[in-house]
Amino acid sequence: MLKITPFKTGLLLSSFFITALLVCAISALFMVPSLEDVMANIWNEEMQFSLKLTLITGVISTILVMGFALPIGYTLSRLDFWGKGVVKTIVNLPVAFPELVLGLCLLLLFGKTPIGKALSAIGLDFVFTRKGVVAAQFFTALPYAIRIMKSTFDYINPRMEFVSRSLGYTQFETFIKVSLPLAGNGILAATVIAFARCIGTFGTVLILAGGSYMKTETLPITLYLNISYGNMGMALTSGIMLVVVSFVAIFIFEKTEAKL
């Protein structure tokens, strides 16, 4: 039987207090607008465009994020090389940046710099385009996925990989057939977190892609624009859609993780 002490009581009370506040805050989002208003706004042309763009760019960005987070996370976990500390600091730096600052950095990079001009010459225009939405989401979510993958590989015993190498597997074959299967839960967690960060990215998208009406308008941009217009019904519906999509992603993660 659990023995209740003042310390444990304090821990439980603080946990329940914050949980209750979050429940009240999220519940308020669903209780303020009427069901009829929400349903009408969901089928609004602007909302449909915003939802589709958010999901499509979110999926594309998440795939790109995981394509880079896996090798980078493994590199930082397993390899020792000169400048490793600097690399770790730089790839984690966007986590500490306000999204607006990150968006400004990307806007300058993909603008009139040699890199921006070179990318533009091959058709990769990121400034005020839908490609810019993907780029903004990618750079916002990537540091989180890298941190999760590095931690995941840190907890995998390197001896298993050494045994694989001693049995004749190359380092690449060991990575594919041993390391990745053992990192299954971490990969799933990183994917869900990356997707949630992608669909929730606001400041970076606003600065780099412009947040243009019915062009680069994701759900967070829809919420911002409609609050600016005073259209609270659409703004609240945008918030509800973001919460629902995030809840579904986390729910699928929890169910899938339990089966692994």
The other form holds:
Amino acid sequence: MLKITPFKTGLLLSSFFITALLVCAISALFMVPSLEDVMANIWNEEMQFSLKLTLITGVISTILVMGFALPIGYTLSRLDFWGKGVVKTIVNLPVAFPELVLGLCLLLLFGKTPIGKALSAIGLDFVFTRKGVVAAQFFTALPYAIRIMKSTFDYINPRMEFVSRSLGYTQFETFIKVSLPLAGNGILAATVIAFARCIGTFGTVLILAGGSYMKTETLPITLYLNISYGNMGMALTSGIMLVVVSFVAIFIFEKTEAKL
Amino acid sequence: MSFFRVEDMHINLGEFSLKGVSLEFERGEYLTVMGPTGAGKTILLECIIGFYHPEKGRVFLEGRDITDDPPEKRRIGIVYQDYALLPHMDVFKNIEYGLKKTDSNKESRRTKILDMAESLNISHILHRKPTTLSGGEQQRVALSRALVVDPRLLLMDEPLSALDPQTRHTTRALLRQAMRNRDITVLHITHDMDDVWALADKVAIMRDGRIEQHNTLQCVFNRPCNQFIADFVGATVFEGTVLPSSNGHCLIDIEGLVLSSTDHAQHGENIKVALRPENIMVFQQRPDNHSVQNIVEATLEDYYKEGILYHLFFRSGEVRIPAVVTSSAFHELNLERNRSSFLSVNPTNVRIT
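Cool, the form predicted alone is there; where's the form predicted together with its partner chain?
Starting with the chain above, the whole complex follows.
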């Protein structure tokens, strides 16, 4: 039996207090609106648009995020090169940035600079477009995924890769046959976190993509627009949708993680 | 030209470095590399296999310069202390992993794996995941995986040190048998003298990124070239002067203690003499047998027990002489601190280094 000391009591109380507060906050979201209102709002044209756009852009952004997070995470974990510290700091910087500032930076980059103009010339126009939603989500979620992938590769014994090389496999073959399978749980965790960050991105999407009604309107934008109009029903429903999508993502993660 | 040669290898990885390592050995030889922690032993292995590129120096295998070859082209196997088995594959697939690169025939691969598994006594665990195996089993799997691809050279980094004494003993015997059957060339890093005695043809001693001595087992253990190596291999080095001699033996004066040696040196030369404690014989009375030479009266200063052996430290004048006797001999000789005994050492065991 656990002996209760004042120190342990303090630890347990702080944990239970915050957990209870969070449960109350999330429950409030589900308790306040009536089920009929929520069901009616879900089938609303704006909500359908927003949900669809959120899921589509969220999936595309997550795929792109993982496509970059894997090689960058592996590079930061395994390779020593000049300027590694700077690269690490810069790619992690958006974690500490307010989303609005990140959105502003991206708006300036894709709007006014030669890079933005060059991208626009080949059809990659990010300012106030749906592509902008993807770009905003991508840059917001990428550092989180990189951090998880770097830690994941840090935990894989590099000697397994050395042995693979000694047995005739190239560095790339070793990455595919040893590093990636062993990073399975980390990849899954990074994907879920990246997806949750993507669908929940608000400030960056608002500034870069504009948050226009039924054009670049993702669920967080729906929540924001409707709360501005005073339409609490729609705002609460979009909040519920975000929580449900995140919950489903975490649930799938837990189930899949157990199998890996 | 030697089968394997490292020439003047330099690398600096911050914490560990190599400062001009050179060594060579022949096909089929078993070289053990010893040295204190941080001496650069593992870095040496990883430079040889190609995980690190030396800043200076070359590596030759079978007469060819392989310094710039990637690890996958070198056909050098490696076995680590922590086994480095792939946890997402079962034992069979771990052993098959390297074989897939050299043998495209599935049935032939299977035959090779089953033969290897039988020789290393792991046939019963082929279907199991590495995480479910004991340390000894994992080490045998790691060894099978390295040997089954028939490497030109096998590198082992303290392969037995993580095992309990009993498993270490049986795995060492299995390792000796596996190496003897295959006539394989091995470079084995170890801290354990038992590994060296049981397996090695040659020994290299490393310190601070350099090879201090590299020679046959007998030479390094009996003629350590300096006090560091002497301490490392459990010998003692004395400084002495060669005296005039009439019987063909070399007489050496070590701070007043005169010993006869079958080695040769010039009269008046200042030399170093190595003695191994197990070559010092201890007597209660002065031996009257004429065949016993180099008899010295000495006082037991100190001793300690290690396993079934007693490590003794005698003093004769200014010279401190270590010796070792079994537990039963210690009691039979009635040894006690500050009591006089007689020591003797055969002139063939008084080695000029």
